[in-house]
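Have a look below at one chain only, the form predicted on its own, in structure tokens format.
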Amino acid sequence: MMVQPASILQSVFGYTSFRHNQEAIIDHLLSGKDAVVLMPTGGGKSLCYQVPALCLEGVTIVVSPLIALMKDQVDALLLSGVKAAFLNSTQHPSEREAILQQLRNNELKLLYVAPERLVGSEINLLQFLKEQASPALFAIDEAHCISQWGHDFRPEYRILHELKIQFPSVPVIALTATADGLTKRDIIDQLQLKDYRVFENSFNRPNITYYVKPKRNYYDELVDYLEQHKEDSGIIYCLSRNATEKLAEDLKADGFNAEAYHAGLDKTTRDQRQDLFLKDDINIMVATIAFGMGINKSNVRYVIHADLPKNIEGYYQETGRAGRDGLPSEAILFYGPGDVMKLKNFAQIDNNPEQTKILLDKLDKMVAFCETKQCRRKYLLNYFGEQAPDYCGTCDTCIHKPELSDQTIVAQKIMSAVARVNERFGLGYIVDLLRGSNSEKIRPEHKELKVYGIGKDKPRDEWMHYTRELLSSGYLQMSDNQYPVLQLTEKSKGVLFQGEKVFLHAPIQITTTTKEPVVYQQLPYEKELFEQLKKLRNTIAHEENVPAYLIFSDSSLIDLATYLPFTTEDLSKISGFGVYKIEKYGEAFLTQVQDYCNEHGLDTRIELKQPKRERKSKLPRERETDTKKISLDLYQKGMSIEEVAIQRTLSISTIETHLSYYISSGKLDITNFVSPNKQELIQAAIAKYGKASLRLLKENLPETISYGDIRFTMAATEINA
């Protein structure tokens, strides 16, 4: 018998309703079909396979690219009372064997593995699953890694085409936060999905405000920003290992709690620093892109790029690590054209012009994002094929929309300089020429030109700004080669020779703002209580040696500080408080709330908490499978349930589940398994406690009634349902 997804969502994860199209995705998987899910970071991708995993019999295999991602997910599931584990190279062979034994005994609901582990030399997991376990679902996380068009292509992901060959009837769900049209089609082709549906959510992250700022002399501005956010967690991304080390040291010298993270550090140091960041013992992680994939830390308030990202997909994924709890957060990118040349060099793939062209094209679109004067949110959403309004109100170009002004003379000076050097030099050279630079790179003959030094009245950044404005407006263009140079266009001829006017946006000084967390919820909350609850959460997290956000997210604590629950029943209405967590942590958090309310003369506000209306899921009928047929055949040949389990090297509970299917379909008689007296007791318990929890029923029935008795009786109630 299959448990209701809505029941799992409430009792295990503590949420009263599904978000976006999670419910449709889960129902689709439970009907035995494949799915491709494009959902932004923080949108709830993991629930799309974790909920069906707890509804289905058998184990769900989750393919994940990073050890940190696996550990984080497994820790979170264990804290919610879910049997989960991971297999990776850090484990001792005895640990791996213990996990395989759990698989044999059908004791795991989710197992996380790296793709190369599926057919590894030590353990051929696919073969093991085929012979000794019953996979219910395959979930491919970070699915863009399978595609050569994806921004983080990993050849080891290509082995995943074996899933549909080895297990044609087991549903597969592929999930990613970043995939353009080419990548999406490649994911479908590589995984050989047939009976599938693509689910696409909005890529919009409305709680993130986007800023792009000039990189020149950025450090002082960065320090000013961090001073305003000393209590917040944040990530700063740099292009190189050396850059992360230097920036982290500079920040520490200026009194900030920061550390560097990159692939060149030894594993022990990386793990230690990541652990400190996840547990809020350090506030700032200065990192290369080696850090972050799969890190579900929900209270990251800002992501800063000190260097230009390689592509929009990477930028979107990295900025998406801010504000996973739905609270206001910021993404700041310091942009300098010098980064573009570095990245163009990195994009050159030896003997692979096709891949080089893909990487350069993606870089060009990243540069265009930095230089656009339209809404940055609109640019991002349009990139992923999603329509968006021209104004969002939460990006720098919308917040500080500059007015157009007549800059015809400025434009003529720039265009004249480009023409005088025969359209053979880049942006930086043209600006230095206008500014009258004494640099040796300025050719002697160019110092004799009339345009040399005619721009001394404006700072270099301003000339750079106006030149980029002319590029984005089509008055200039960049040549399409390895070392692009500025060129005139048809539009520029009208300005130079026909007296046409040019109106450009003036440079602006962008300032970021500190906001109250109003996106997640609008009711006022007790800020002092919120801080007390955070301290309590951190104390518990250190005692259990897990990241604080895995205990409860900031949004759950804000719910507590808003609605002030007084009873255990009240707690069940608070986001993130499932049955297991209420039992484990409820009393401590209730006591903190009650003490605060007594001290300040406050009453509960739980009546203001209006849970969203729950929609009933349509449950697909459970399917007959080959493994169930084998168990039925052996039982009908006269074997006991115990003998069938031994014969098949499966657990007794798995065989009971197989036979329950045939009881629910009417092929087996319940009276052959459970006496009428026991059935009556079990049915009375079901009427009182419901069907959501076998454990709850078992605890409230006589010891002589087994889990198998309960399964069989519950299956019998489905015959006429």
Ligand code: ADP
The other form holds:
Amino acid sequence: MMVQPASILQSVFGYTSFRHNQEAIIDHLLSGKDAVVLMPTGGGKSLCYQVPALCLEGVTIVVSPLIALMKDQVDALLLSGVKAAFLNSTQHPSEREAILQQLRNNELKLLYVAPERLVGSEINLLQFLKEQASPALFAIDEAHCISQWGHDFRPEYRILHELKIQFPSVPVIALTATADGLTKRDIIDQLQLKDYRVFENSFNRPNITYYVKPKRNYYDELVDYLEQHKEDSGIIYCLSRNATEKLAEDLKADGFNAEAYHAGLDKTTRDQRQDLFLKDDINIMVATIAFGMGINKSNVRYVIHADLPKNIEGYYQETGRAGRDGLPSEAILFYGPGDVMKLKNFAQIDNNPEQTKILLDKLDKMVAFCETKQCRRKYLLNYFGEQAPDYCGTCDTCIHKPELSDQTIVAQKIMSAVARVNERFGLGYIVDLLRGSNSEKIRPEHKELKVYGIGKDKPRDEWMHYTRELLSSGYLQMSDNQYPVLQLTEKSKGVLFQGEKVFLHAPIQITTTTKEPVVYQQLPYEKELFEQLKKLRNTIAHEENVPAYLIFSDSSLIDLATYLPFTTEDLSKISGFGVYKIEKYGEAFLTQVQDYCNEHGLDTRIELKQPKRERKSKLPRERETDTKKISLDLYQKGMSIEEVAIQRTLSISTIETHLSYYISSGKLDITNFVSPNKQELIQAAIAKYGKASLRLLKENLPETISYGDIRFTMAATEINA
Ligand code: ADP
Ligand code: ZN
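If the structure you just shared is the form predicted on its own, then what does the corresponding form predicted in complex with the named molecule look like?
Below is the whole assembly, all chains and molecules, this chain first.
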């Protein structure tokens, strides 16, 4: 029987439930049919093919445009214990041959390739797959690259029409985060999909707050912002290579940990900087759009556009790189008219008026986004053909939108004026009438009306504003003839004759000096523990030489710091802890949580993690389930550390961590573990290099000193401290 998707989700990826329509997509593929998936960045596209890949016999081929993306994905899979590899031009022929051999032996579950590799000159992979392997599924990532209508056309993608010809019965899934109607159609046509379904998801990214700010003298504001986000990771996009270099230099001079990234740098520098950014060793990447496609880093907290993007597609994709972990994140755009002129020039394509028109049109929509007084999120979602409410609460225009207040009197005055002139005059006229204007335009008989001049108490703009508010909330309507006039509606009658109250938004005060409140959700997690867990994660990441977010995402750590798991079973309920990762890292994280809880007298909160109806009555927890205690007991019964590790099927380092706890609490004596001579050497190294990195200490000590020796000695120094 086939492995169930839900059990793969839990055991391999450590997630308890599918998101959006992941489950429907996976079921559809498993029934042998094709799928086109549109999901926003961070929505969880990868799992849509990774889960079926693990359910199906044979290998899943993932076509992906960028080497960086492949490597990241493969690293992530390997860390979860999944057999995955990639084939690309950076590899030595012998490396490639080894991968082909794995394919022949049916040892790989996922293989990532660039499209040009499929029928490449050295290896014709399609041919190879046909003759010597058994592909289970084809996944086309960034599928919009196949279409000229998209904003990121890649001719190599055209090869993909071969897939259905050569493998008619192997299902294909095409995935993208940006596709308009034309592009979508093109993807289906180009891939020659027949028995397919399109799965669309909301493009909304609720955890991103959008801001547009005036660009004049923006540097100080930028610095203020970065100052408040010193610990965070972020990307600043600029239009030109020079601009990235200059801004990165300025920021460095102001004490920030920033570097530039653009296609003009040599490859080694680019790779190096990207790597440092992924590993949180560079906080701010100041980049052109060359940076980011395929960057899966999940803890990017902000994306700033120092220059205007060329189109909404690009803007949305770039801002989408913030907050893939689902935590609150920000997108800030500095907008100035100078950029519009510059981009208009760029949009001029010689001898191609059609293309020029498309580009200019897209630019206009970008400008309209910056200038809108409406909800930015609504604008973006509507752009992608999606309905959205008028108010999202998490964009600058919504944040600035004042609260509703009782404006019944104001509404009655406006409506009476409309009624008195028999619903035959436009907005400006009504407002001038209310304000008692002396203008000739106001008819003499209207100057006799009771409503003439009853609105002298408010400026003209305010009356205009409230009248528009009445229009947008249906208390008034505009006729649709050549000279539109204001008319009453059913709703207005309720106000005029039945005393109904009207609530309206006050006019927006547009000041650019006020600081927005940063809308950070207040999660009730243990902040100090979260910081400790981040340190632990970084130490492991450095030891294994992978980016920290691939070990666990920030949201997994927040989950730990919120629910405080005490046992391995508890841990399996924490997002991101699959079987493989629990085995590998579980104990280290559990120990950290337990230590923190012991120190602060906290109990686990794992019960809160369960659905309400399953919640058990909260009993005082018995501490003999304490995993450290079990290790201690076995050790005290005379087992060696190795024996305890085997008995408990845990790693030696985990048992060492357990025993360290008892060394630091004074219950075990360090001299039983480490000779005074070694202790002395380790102490000296600690004095020199600090305690942050075990690896650093290990590297600077003689070979004969083990990680265990260092752990124990560190624990011993804690009692004395
Ligand atoms: P996309 O490729 O759509 O931009 P990813 O596949 O990289 O997004 O997923 C974004 C993040 O969400 C990843 O950290 C991923 O592990 C996580 N994720 C995806 N699906 C789920 C799920 N069902 N439950 C919890 N986290 C998920
Ligand atoms: Zn909004």
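None of these values were measured; they are calculated from a predicted model. Numbering follows the first chain given and starts at 1. Rigid core (definition): largest C-alpha set, two forms, superposition within 1.5 Å.
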| property | result |
| --- | --- |
| Displaced residue check between the two forms: Glu97, CA, 2 Å or over, core reference | no |
| Core-superposed C-alpha of Tyr49 shifting 2 Å or more between the two forms | no |
| Per-residue C-alpha change between the two forms, Asn257, threshold 2 Å, rigid core fit | no |
| Displacement in Å of the C-alpha of Asn351 between the two forms, rigid core kept as reference | 4.1 |
| Per-residue C-alpha deviation between the two forms [Leu360; rigid core superposition; Å] | 2.4 |
